[in-house]
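Taking the form predicted on its own, here's one chain by itself in structure tokens.
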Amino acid sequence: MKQKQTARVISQRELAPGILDMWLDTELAVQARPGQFLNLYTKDKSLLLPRPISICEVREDGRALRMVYRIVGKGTGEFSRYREGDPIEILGPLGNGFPYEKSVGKKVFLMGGGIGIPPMLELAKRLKAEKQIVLGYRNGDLFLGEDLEKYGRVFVATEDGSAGTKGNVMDAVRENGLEAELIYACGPLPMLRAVKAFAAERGIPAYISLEERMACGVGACLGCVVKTRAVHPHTNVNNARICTDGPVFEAGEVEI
């Protein structure tokens, strides 16, 4: 059940240029599932809307959450200046998360692109499966790869070819001859379209986490919708709210 509370910053550091790694002391950690997110509120009152950030990792004692995010504007710029002990208002956990229980005994792809990589870490920790982790970056400024290597074999793709396969995550899959029975993915829309097509061609179930600009994050504003194959049971239209019905969807159920 989502709650609003004041968390405290435990630590913060830079993982790569513009990519920050912040641990928060919060009781909400015990409820969190891989693929869910938090709304983080700024102290700057001119910034009315919260910033949705994916949960990267849950500390083993269930008392802290790790948030890995990119600085993209004033709100995340403010967060990047926080230090140990600073308070931050949060709401969560939000969204549905990945159905990781479906992976038991299967050969699985975990595919993350850019800032879609952080949710893969907690997911990798919880999967009871053979994990192949495929990560896509713009360049050689890699992050979280070493963390993910603890839980499965990691394959890297970079757009400029500075590390791993030159290209995207699907290029890395093809170059390394990888196969899977189930896919979990999070990343930019072009990547998710490619993953959806790949899964459909091979008849593989795929669950994708959609990245979208969100206003409220709790389903009230209808600002983050995606077209769906099925009619929504409440609205009676072929739309779903990414923030509450998602952000994770079975790939075949959404039009992207």
The other form holds:
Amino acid sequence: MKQKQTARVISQRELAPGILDMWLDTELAVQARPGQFLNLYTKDKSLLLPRPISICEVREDGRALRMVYRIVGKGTGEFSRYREGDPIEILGPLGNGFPYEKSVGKKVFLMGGGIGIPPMLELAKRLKAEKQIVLGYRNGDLFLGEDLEKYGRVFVATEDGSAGTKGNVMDAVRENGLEAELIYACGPLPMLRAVKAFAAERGIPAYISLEERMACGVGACLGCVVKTRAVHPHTNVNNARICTDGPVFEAGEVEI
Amino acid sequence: MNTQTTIAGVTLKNPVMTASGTFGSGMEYSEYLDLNRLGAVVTKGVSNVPWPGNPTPRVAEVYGGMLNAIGLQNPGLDVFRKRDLPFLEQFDTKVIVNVCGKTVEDYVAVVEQLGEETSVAMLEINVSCPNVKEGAIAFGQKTEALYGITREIKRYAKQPVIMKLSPNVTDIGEMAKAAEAAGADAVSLINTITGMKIDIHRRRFALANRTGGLSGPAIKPVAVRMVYQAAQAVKIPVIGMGGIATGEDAVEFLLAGASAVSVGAMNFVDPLTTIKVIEGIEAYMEQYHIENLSDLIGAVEG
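Shown: the form predicted on its own; wanted: the form predicted together with its partner chain:
To see the whole picture, the full complex is given below, headed by that same chain.
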């Protein structure tokens, strides 16, 4: 039986203002695929629900997970104060993850926008493909770019133009004249809509990772659904559960 | 120690069930706990045709609880009978199917077809969902409407009928009495309390549906009070729920007059909550040398 586990914080540091980098000691790491997420539970019991956070990296020995997250409220604020040795309750790994086997030998984009960048790191490590990594940030407070450079060519876009191309990830693609046969992407909805349109135009597959307000994380509550083009085999309506049927979907299958 | 409890002639091995809508069809949580340990599994609401539910966001967290406005998304009765019910039949637990509909005819259609399913121990009729425009709560907020639909469902139901009551009423005792007078075999309460959350930074409603149902530990005192009032008002069994997180919480509901209890939102916080509640009730019985769970039901004094 799967169940909640207690992990230990190995280390935590701030990568950029409000962006935290936390390594967790957990045996669950060996099961993790890029694009999957963990439910993290707060100690503050007035905060009832788990925080679903994507897995950034799996340590080589399969015994530790790197979680890179943004402080958005009280729950992530509590996590940000954890220090080495602190316990944290976790459930997972959850969700389907990126189908990274599909890209062997292909020319691919890995596109991350803001807090959608972290899952691209483990994905980049596992892909056996020609990797063009396109990262979008709000401003010059960049993070994870150096880690990603080890695995492919990195292109940067910033909304305020303080680094790389001024604009979003699609602007960076255009400015650098990049092409790909397959796309993996995670980021805010407007970015994913642009990725979906680009992929449809080129007739190439795009695997996009979605997020939505969740409660259970295991497919029971039906809180986190996305509209689907076709009737979904599990729900029997035009809805899929982001937590269990996703969070990664082929862009053409979902209405975003 | 005997933890059995009997509702409308159906004996459960223990009084702990899952609140409808928080446990899917059981399949989702079967990887996390042994369903054989549960007194009963109460399914997500099932309607005669598939329902797509509400737009997102459908859930929001609030202090000590959560709001939801799922809108009764479900795959419909046919898929439920072909896939979900055979799955649940593998386990040694009672299956209670929650039934929803937009019209009396919708409810009756589901109830009639489920009459053919011998593995369904009881039916729970959802006349209290605050998140759908038609049906559901329209039947659950006026005594005459509740009486009418209960009466009609009882004409067709082969299994015992539990009417699930809304807390969003002035007098819960009157509602329980109306259900009893129309022939309900039991009542269950409380469904969620209608609430609202506003994101002050974006100046937007947190839920696409604007309002949603409040659940979780925040509502427990309201639920205990209403279960007590309902149990005082009727002779039929009362199933209590609302924010149960521990065995102690469950015992409170039993003492208030509940014959069984359901765990709802707390399943999301820990998939093992039901098991911990069962073990907590047993620990309480041991501590106070209580041989039969039935001795606890309605045993509050003073």
